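Here's a solo chain for you in structure tokens, the form predicted on its own.
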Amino acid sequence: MVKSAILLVGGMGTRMQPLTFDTPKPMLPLVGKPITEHQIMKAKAAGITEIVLATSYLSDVFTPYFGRGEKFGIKISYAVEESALGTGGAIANAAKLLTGSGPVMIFNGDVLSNHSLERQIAAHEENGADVTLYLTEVEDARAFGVVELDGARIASFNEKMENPPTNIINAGCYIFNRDIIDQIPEGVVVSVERETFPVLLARGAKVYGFVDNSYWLDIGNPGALLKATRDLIESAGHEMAQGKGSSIDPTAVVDQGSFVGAGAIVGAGAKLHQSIIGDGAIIGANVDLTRVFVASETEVGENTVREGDFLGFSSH
């Protein structure tokens, strides 16, 4: 059984700037909880009992929030990279902290999905696989690693190309047997996508795909974070959501999957459309925001009108 996991959360998130100048991308709030928390709870629900966060950029932000995992009901450890080691290097570095000896579930830190971890684990065991990749189909596969299948077995893996042979992509969740991880060199930069997977295929290793076409989203830029927020809120049957202690004036309009953070105040006549309001922010009267991020503790003066903007974030 798969009881151990690694969560790759070391990226800088340059496409998320300015949101990531002071916050690592996996710690950005998604309906009031960090993206990482959503992934940890998904892993726990699938029977994972220990998880290592492979951190690098702003690594000290994770520990105060997650601790050792007591309040989340799962053992959490931290593997800190002094310099980024790539996906493969991060996996090799983090695996040293795992106490279990069985297969390891590995998550990319910027993916939101409804795919079944339980069914992926079952497929890995049934196939006697060395590695099992979660795959999904997209309309335009050029921005992703593309997979060709021979039955359920992976025949080829091509990382980001202009004319992909299929629309089946690497969706960023893997199961690796421990002996495969042990073969990844330690302390050097290694990409599983560009190096490990092609080498395994050339060697004839048992690399299988698990295709699941349920909800999947790469949260790689601010627009995707807005979409993820809206999707989660609407999947719960709501137009908006708000954090603990927030206050929204009865004459305000908050819709299209907007989220109002804990302790935030939204004034009279304000209009918030598909926007994210940080904790403790104050939105003045008659403000009109569409697809706008407002940083925590930021005050937006009355009658302000903005679209597709960032308010209150540091500019490095």
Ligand code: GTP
Contents of the next structure:
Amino acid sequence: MVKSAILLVGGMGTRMQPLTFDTPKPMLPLVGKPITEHQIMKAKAAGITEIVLATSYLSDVFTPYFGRGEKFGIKISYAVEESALGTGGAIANAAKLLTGSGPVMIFNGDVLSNHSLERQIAAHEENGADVTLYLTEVEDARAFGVVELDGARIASFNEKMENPPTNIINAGCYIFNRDIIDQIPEGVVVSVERETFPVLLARGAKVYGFVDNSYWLDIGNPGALLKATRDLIESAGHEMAQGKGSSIDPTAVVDQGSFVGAGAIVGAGAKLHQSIIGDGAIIGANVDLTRVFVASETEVGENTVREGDFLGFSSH
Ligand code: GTP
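Instead of the form predicted on its own shown above, give the structure for the form predicted together with the named molecule, please.
So here's everything in the complex, that chain up top.
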């Protein structure tokens, strides 16, 4: 049984700027809820009962929202890195807060997937694995960690390269046995992708892959966040979605998986295509936005036309 999880949510999210100047990437709203909340609910549905959020960059943003997890029906605690420890260092640091000593599910904080955690857990147990990586196949693997398999076992791990040997990639969700986590050096920067996996393979540890080709998206940059939002809305059979208390003029056109935040107002004749409007924003009459992010509480004056832009975000 896997009951414990660690969410890696401490990265700086540089590719997601300017959205991440004030908000850590995992706290960015995806159809009105932080990406992290989607992951927590997925973990809970698979039987996870305690989660440690491994935070660093803008760590203060997480606690008021998630508290101790009461509202989400799961125990949540926080391992704060004063300076970022890298993904491996973060896992070692966060594991100290877990009460259970069984295997641990580890999530990259920026992945949206429909893969079966239950089947990944079952594969881990059936294989008697030390580590089980969720893998998925992509067309262009150059931007990802790529594995070669020997049966279900991982034969090699290659982080981001020009000529990847396969198109099977590390999809950012692992199960680690506790003794493997306990071998990661503490208090120093360690990358699980660049250091821990290659070391485990070199040592002959039982590192298995679990290939699942259902929906997977790495929400690494603003374009991916627009796509994730659109995919979630369209998969529910809608053209758009809106938060509580928002109002959209009947003559406005809001489509292509746009999301209008809570309390936002969209004026007459406005057109919003694949755009994300923050809570409390005001979109004036005849505004025309395509693939645009509007920050919370921002007013967009009437007749404004923009494509592929960010309105109202600080730029420090
Ligand atoms: P970029 O700066 O755009 O590359 O984004 P990132 O900082 O989020 O890095 P990346 O996408 O490679 O990180 C994958 C996941 O690990 C994300 O969910 C990050 O929040 C998390 N992460 C990366 N580095 C650290 C770290 O040093 N500590 C913790 N706690 N989490 C990290």
